[in-house]
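Just one chain follows, in the form predicted on its own, and it is written as structure tokens.
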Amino acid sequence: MNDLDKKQDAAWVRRLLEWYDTNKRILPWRSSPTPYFVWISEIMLQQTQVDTVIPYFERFVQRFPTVSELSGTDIEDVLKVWQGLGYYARARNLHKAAGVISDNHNGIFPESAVELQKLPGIGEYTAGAVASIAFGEAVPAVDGNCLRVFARFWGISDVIDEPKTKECIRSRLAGYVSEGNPSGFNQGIMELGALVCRPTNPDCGQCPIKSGCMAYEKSLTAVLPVRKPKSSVPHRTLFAAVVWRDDKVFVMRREYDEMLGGLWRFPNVTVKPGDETSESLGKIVEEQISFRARITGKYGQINHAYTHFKVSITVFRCEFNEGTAISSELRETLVNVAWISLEDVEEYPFDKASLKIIDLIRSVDFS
């Protein structure tokens, strides 16, 4: 292609960043773009939409406004703060990033996507979005947003789950991002996917790139971007035991390198198909806190989707009797294990299904 026709097929480009300039909105990461404040948005904007990002990122600087503050904090503290949010490991992995750059870097952030994607939880994706919009860097950020655009406006029909099909667009942006200003560009792509360019309904009318999309050229938006079909989701049966002992219930602290890892729960047990009585409940006792209890009750069932399989949790009552507290293994790191009040559970990250279980604990009166 040579420089005129590159030029005219760039245009495009031009209007991007004219409906960006006049279409983006007003959000609490823009108004301050800092790199701290960037990656720390586009962390918590990975798989989760904005309006639920929001608040949780306004109490997450409020609490850790620098990465200094961050990284110096305990973990429990970033996970109570994250509560809600879901996909705990990205939260993890910020507080074990901003160690990094306290540690390696004098507490500056890298400035460029090679050396981003060197630090804990930052992958091709993140590393392209701080490293534009903080520091000005002519780097594709291609998330999924961008992928449903580029698949439509160039008529690409491969399936855009394969990593190929990424690097194609990936590598096809390349070369224009740097035709204007890579913040800019960038977020105008992220911007257009979610309020134009939809996964359903797209407005292609509202859309400033619609000359010279493929696919609204040939009525194809129904049909592009083409994703692989989704599997059906597994569902499990769990069991959890809310053992009492006096006024207190006892909880257990996921290890972190476990799904949730860091999280505060109550002893549970997935139940075999067959075997959904209340037996089963007996082995939580015995293979996981490894003390004398007994049932005294029934709460209820919580149901909960998790990302790749739901759960529907039976929740028993039960009532410490005897026996070793706390079992040998689990007394050699105490601190994951706790005997805590229903006041006291706001000091504790938990997730959301034990948050459910909890609000059940609440409801029901036992007396």
Contents of the next structure:
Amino acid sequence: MNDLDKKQDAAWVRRLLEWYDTNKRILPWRSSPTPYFVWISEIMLQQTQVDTVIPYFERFVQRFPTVSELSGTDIEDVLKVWQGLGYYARARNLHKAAGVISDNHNGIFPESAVELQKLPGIGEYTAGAVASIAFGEAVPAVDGNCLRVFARFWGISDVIDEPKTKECIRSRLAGYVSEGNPSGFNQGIMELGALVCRPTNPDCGQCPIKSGCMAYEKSLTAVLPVRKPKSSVPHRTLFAAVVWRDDKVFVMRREYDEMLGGLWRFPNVTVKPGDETSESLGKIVEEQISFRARITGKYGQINHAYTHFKVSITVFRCEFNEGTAISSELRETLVNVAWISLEDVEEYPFDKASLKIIDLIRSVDFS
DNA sequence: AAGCCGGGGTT
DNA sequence: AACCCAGGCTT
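Having seen the form predicted on its own, could you give me the form predicted in complex with the DNA?
Up next: the whole complex, starting with the chain shown before.
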């Protein structure tokens, strides 16, 4: 059976397309699926749920309506709009890719999945999504939803995280992508995964393709897909210093090649278990801020969970020692440090943990 | 192939 | 608290 016969035979594809046409949600990037809108939305939707993305998308395209306006913007302004959305490499790659499109493609989007995947931040999934939704190319777009839907539909019990399993599903799916409506095909699968074929408690009664679904027929929706067990996340203890000089606090910007690159933070130090004394805070003064300060109090503690570890941060109040010179090494990195008042916080992109510290400062100083 | 990268919603 | 999410990049 060749691909054409397969597509004609696949009644589930027709039912999926009909279901999507009737049940799709109204979303900001669907009203006008221009390459730029589709691209921005697909990057934001990586590992991030629709409801979280909507307000960020609205703000982003209002602030940066076109590729050229995005490429002509300072990365720090892009990060500021991205603040709180997470996975900040996405914002840095978005900005980088906008530069590539402006400089190497005359400002015109590459139109094929193969060309799109050459841009920074665009992998196999996103290339397929943009190519199919914005340009009508009949290629699959295999994301987490899609893997779950077809592990169930085809009764695949191989571990879903394995690249081999993903490639098996992707190539098999390539034989079914609707030539007439690849956009509806891919979005229909993802919408089905989000609304009906959910991770837990799938609503099989409403599923347009339950007929022919292996998991539904054999009552395996609770077992499929099979996932690789995840390793536990370690816990770290940190001390942070909020150093005041008159009515301003000292902050520093992370390098772009480190975690949370480009985002601002307070000086901090990792504390080894059993060494949780305020002496550790002295190391911050010596090694990071390169000027003298003295501890004048303790604000309290905040907790934060990252992807691969958790932190507890004890926050100390400090005061700049007047009369001590700012060292030469600090002066050299002056673009990466600043004294700011709490009112100016809005102008700097901070990570979530730092924002929690700022909330803590405000609540303590207020009382 | 495995590890790294945020944050929020759901159960 | 564990699991999941419209993944991609680095090693």
